[in-house]
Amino acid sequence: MTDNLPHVRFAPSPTGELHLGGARTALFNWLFARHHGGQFHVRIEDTDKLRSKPEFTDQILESLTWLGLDWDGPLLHQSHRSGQYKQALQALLKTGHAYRCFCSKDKLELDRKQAAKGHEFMYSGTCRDLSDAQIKIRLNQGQTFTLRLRIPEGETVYDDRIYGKVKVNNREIDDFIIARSDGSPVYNLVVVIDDHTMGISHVIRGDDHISNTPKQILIYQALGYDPPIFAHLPMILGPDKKRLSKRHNAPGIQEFRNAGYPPAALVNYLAMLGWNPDTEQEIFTPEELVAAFRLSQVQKKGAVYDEKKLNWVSSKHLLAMTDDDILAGIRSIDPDWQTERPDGYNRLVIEQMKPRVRSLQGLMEDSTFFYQVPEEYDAKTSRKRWPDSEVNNLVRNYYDHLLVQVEWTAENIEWLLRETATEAIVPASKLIHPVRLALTGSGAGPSLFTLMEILGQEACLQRLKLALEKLP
């Protein structure tokens, strides 16, 4: 590129749903891109052609889309691409840098068990100076082959904007292999052109790929082509601080979405996994998390995913958002949630229930006592707030000046609770929990008042009516 700006990528492979790790990937070069004012591409890298999926390559993008990460340019797949492999294949056979390997699955098997123990096998370069005559005698023998590439003497350094300078000795790199016997190219080769093919500035990805670097940088090298710098992530780790997997029953972006967590908290808590802003800021919009990212801010040590943090900062979110964006949330999870209900009425729903909910689906399941008449009574609740029929009588009390009263406010319906429970001589508290219980089937809710306010004079009448039946 001739722009000077940067221009980084996100390369998943569809070979299943994004996970957080691919999704805090994706996050960092984008913040780096939108922060410089460059550019962010997407590649799908499906040469596995087993293991590839367009139906997963539908859910990446559309969790990339989901998240507000959006991309320039248009897609590029690596399984349209082939010629272009193949003709870097032929002109690193034609300079020397790449050699054919005759060697057998067999041989180096054999090879490989011989290796000294305690030493990782590499190759030791038996076709590595075959003769043009002898490469000649085993083509005409049909005999399949290899690529490989040439590994030179010396050292091979890059400056990792994270983990600082690395520097390995060419020694401890075998003449690897970069094209299989079927003549498909390996994932260091292909990454290398496509990279370069894309005008990849900056290499952004997880620190599992930080021992593919060297190799990627010695195909550089060998091409002519200009390496870009490279920058690995830390990982992210579960709670016993080994790498965050399925094991570890950590959820895919699609999970996250059908929960209903507001995708700006998902993107706000994924950056703050192993990158540490010089503030105490722990809340940011997506426009706040651009204008703050710095790559030197990402630190080495591995990230611990921790849910209750995350629910945290989704509740934060939740609570900013307007009630009309939290409806249009909930809407694109269920099109038919509460749709019997005026909106009005849902939105007054949702102004009580947003404090006290860390995800839209939470909002949905927690908030059924406003649509429904409880069909059961907490137990544990009822035994501590209802427990002889001494409670009947005081909210049989308080249920018959609910009976006629005429304006029904908030105000006024604690005003007749406390008026009640000052006849009765005791704390507001003993008829506060019962009446929350009768009315929700739970100890716990929104403000007690403004919950009988929504729900109105004749379903609470009912409420209170059937639970004086039915307890203690």
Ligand code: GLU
Contents of the next structure:
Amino acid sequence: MTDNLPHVRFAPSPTGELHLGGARTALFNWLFARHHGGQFHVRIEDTDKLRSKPEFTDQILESLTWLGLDWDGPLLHQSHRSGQYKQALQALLKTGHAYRCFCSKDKLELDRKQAAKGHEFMYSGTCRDLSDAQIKIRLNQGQTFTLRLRIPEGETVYDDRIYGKVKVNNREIDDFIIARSDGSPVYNLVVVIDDHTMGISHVIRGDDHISNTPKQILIYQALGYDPPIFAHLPMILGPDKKRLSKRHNAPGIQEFRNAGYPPAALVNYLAMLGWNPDTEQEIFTPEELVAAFRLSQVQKKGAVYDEKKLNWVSSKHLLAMTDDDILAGIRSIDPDWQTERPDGYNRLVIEQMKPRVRSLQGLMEDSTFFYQVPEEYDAKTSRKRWPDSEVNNLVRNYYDHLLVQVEWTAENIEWLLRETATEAIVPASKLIHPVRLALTGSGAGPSLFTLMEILGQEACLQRLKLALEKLP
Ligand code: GLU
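Can I have the other form now, the form predicted in complex with glutamic acid, not the form predicted on its own?
Complete assembly follows, chain above in first position.
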């Protein structure tokens, strides 16, 4: 880093699709970079050849793009960088910060088994001080070896931007392996080399990595690099207050997308998972988040994923969207949605439905009565609102009034309904509910008279007639 601005990165392993936790990590990095005018990089950690799949990389990038988390510069793939890792390993061997360990798997396994119960196994240091001659003999015998980092005495201390001061006695860290016997480097090593090469100033990541950080700092020191600033984000918890995992069935980002959550709503909600701004404001556009976000306001305490809250945030975002943007969002999920109707009609439907739904999928599902004659009538509402022929007579009177050629406006439709009710000496609600049932098949929906104006005279008459035939 040469510009003194923060350089951060999101470093997903492409072993699965992007989930809430990963998306939240990406978001906090992105917000931090954008707030300070720094750079947000993406690095694909694809060294696990068995589990990494290019299609997951594509999916993760697609999800980031959909969320609006744009990255700077080219993507970095760890799998393309083995040369650099090898060089660093050789340098560490040369300076004596790393050494060859010839201990066999079986021996290590035995040591592990013999380690005192309740204590974490620590490498005993058998190969730590082998002489050059001893090493030579083993190499000549063709013995395989791993590379271990020589941990110095002392303490490793760092100031976590979220967790505060973290101090570890180096005695608690054994000479851990940095390259396997096939020469491949381990995660802790490649992360350090990559973060250094990329000029990363702040490593912001999930707190599941907190135990790796002292080890990584020791690698930085062995390589003679300055460590970056670290910030470990709090866990995301399920409703049972346990770490959010597959068990909780929390959807992946693609699923939220397919369900039609506006990306800005999901971003807004994700920001709340751990970030506590000192304001009452809860609904933020992405631009407002960039302006307001402070890493110092991220809490240590785990953040509970709450689908209800997400739905609330999403409904607020939908309400603030233009009808055109909602239509475009729907068409991005289903290009064929109601294309047989003019978009003018669809926009009227959207305007009526957007205060009543929490996702675009919900809007598509709940608005079918604008397009189709109800196939059935909700049983509970029928029993309550249309119990007998008295209602039938009342609705028939209204139907007769509606046959008259009046200008088909919500105002006229309402006036005729109130007239009908007054003639029968009943409150208007006696008629409003059964008419809604006849038109929508249910007991809820947008304002009845606006709905009728949008549906049009012909469709309303047809549906009322059908209900008069089918209901008591
Ligand atoms: N690839 C790691 C992961 O997906 C992230 C490593 C890091 O952020 O340092 O958990």
